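One chain is shown next in structure tokens, namely the form predicted on its own.
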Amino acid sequence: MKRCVLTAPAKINLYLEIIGDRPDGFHELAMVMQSVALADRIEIVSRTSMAQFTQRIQIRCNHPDVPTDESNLAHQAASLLLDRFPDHLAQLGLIEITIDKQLPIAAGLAGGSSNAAAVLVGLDLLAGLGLTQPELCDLAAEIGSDVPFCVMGGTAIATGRGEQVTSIPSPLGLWVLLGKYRHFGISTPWAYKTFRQQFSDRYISDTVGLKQRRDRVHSGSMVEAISHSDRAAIGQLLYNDLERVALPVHPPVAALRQAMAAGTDGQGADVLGAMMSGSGPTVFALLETEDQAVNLRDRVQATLDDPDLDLWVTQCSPTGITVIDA
């Protein structure tokens, strides 16, 4: 038996701009992504005996709404490696993947993508594949747009459909308050489809224009603020195009964003900035200290007074998938 335990952290978007359409049907994006310390725990166990099992991959999860079949991205990650490296993975026999789900599901925090990234890293270790991070990211891109960033973690610029990832120094020390209504979700396909319907007349469509806009994000204001550890500027420059379609039709998300932006005194004190992450519905606020984050959590909870609202205090993380036991 071989065993590996990893953490699979959530990600937030500090910047998300929709540039235009791609020939493959996806949107061309320019994003700045950030890992946070809140994470799922992934345990991978290989058993050489396949007795009593007809499937090579077994998924278990403590959350009843997480699928355990081939639709789970962690399952797809394991299947991909089994397909590409059959001889190396033959030694592992049965692969059991247990997901201790700490991240909210359908939250815009890349929980499923992060789980898949952890499986890629863990199986690479258990099977002794010796894959480099770029090689893992190439495989990750075949599973989903967010998976390459989740393999890399920390802070990164993401372009293309999100799979072209360039690491940049992390804004160390920033605290994050996350909030999500437990039984509320926003469909990612709906968000992007609605944005296309409403704003496609502003899309850049020519190849040269797309490249120039992708290049500009690398030297843009948000990246400059991060490189100088200018926390106030990072908070002021938070941007997400998908808020333009999600907030008007989802009042609870808009109210949560407003409550976070109001700060610890209702007038914006302490909070650097607040925004919806990705396609939502999770909203986050950036703060400088843990005490400020805790105080804002308490104020938001009291202001909205909704038992369905979950809040987490966490911190920006300079790392992604981490092996904690092997």
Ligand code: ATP
Given for the second form:
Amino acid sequence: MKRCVLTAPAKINLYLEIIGDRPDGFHELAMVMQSVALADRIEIVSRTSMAQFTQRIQIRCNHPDVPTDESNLAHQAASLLLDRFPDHLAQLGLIEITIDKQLPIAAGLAGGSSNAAAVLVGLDLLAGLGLTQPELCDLAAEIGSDVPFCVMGGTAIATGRGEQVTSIPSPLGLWVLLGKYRHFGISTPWAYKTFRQQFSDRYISDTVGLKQRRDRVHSGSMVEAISHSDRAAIGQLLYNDLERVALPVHPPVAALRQAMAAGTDGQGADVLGAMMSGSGPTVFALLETEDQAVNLRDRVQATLDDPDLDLWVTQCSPTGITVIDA
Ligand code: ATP
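Alternative state: the form predicted together with the ligand, after the form predicted on its own:
Zooming out: every chain and molecule, the one shown earlier first.
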């Protein structure tokens, strides 16, 4: 038996701009992604005596809404490695993956993508594949657009459909308040489809224009603010195009964003900025200290007074997937 335990952290988007159409039908994006400390825990156990099992990969999860079949992104990550490295993975026998879900699902926090990234990293270790980070990211991109960032973690610029990832130094120590209504999710395909219906007349679609815009994000204002650790500017420059489709049709999410941005004094003095993450509906606020984040959590809870609202205090993290036991 071999065993490996990893953390699979959530991400937030400090910046998400939809800039155009790609020939493959996906949206061309310019994003700045950030790992946070809030994470799922992934345990991978391999057992060589598999006579009684018909399935080579088994998924267990403590969350009833997470699928445990081939549609689980962690399953897809394991299948991909079994397909590409059959000889190396033969020695592992049965692969049992247990997901201890701490992240909300369908939340815009890339929980499933992060689980897939953890399985790639964990199986690479257990099977002794010795894959480099670029090799892991290439495999990750076959599973989903956010998976390469989840493999790298920390802070990164992501372009293309999100899979072309360049690491940048992390803004150290920023605190994050996350908020999400427990029984409400937003489908990522719905958010992008609706944006296309409403705003595609502004898309860049020529190859030269897309390249120029892609290059510009590498020296954009948000990246500059991060490189100077200018926390106030990071907060002011938060941006997400998908708010334009999600907030008007989901008033509770808009109200949550407003409550977070208002801070504890109603003027937002202690909040650097607030924004929806990815396709939502999770909203986050950035703050300087843990005390401020805890105070804002209490204030938002009291203001909105909704038992369905979950709030988490966490921190920007300079790392992504971490092996905690092997
Ligand atoms: P993204 O930010 O990448 O759009 P998300 O946070 O919005 O991701 P996920 O939590 O990854 O969304 O879940 C989206 C859907 O994917 C779920 O409704 C679920 O059916 C499916 N799914 C597949 N694998 C997983 C997984 N390992 N964890 C959670 N959901 C998964």
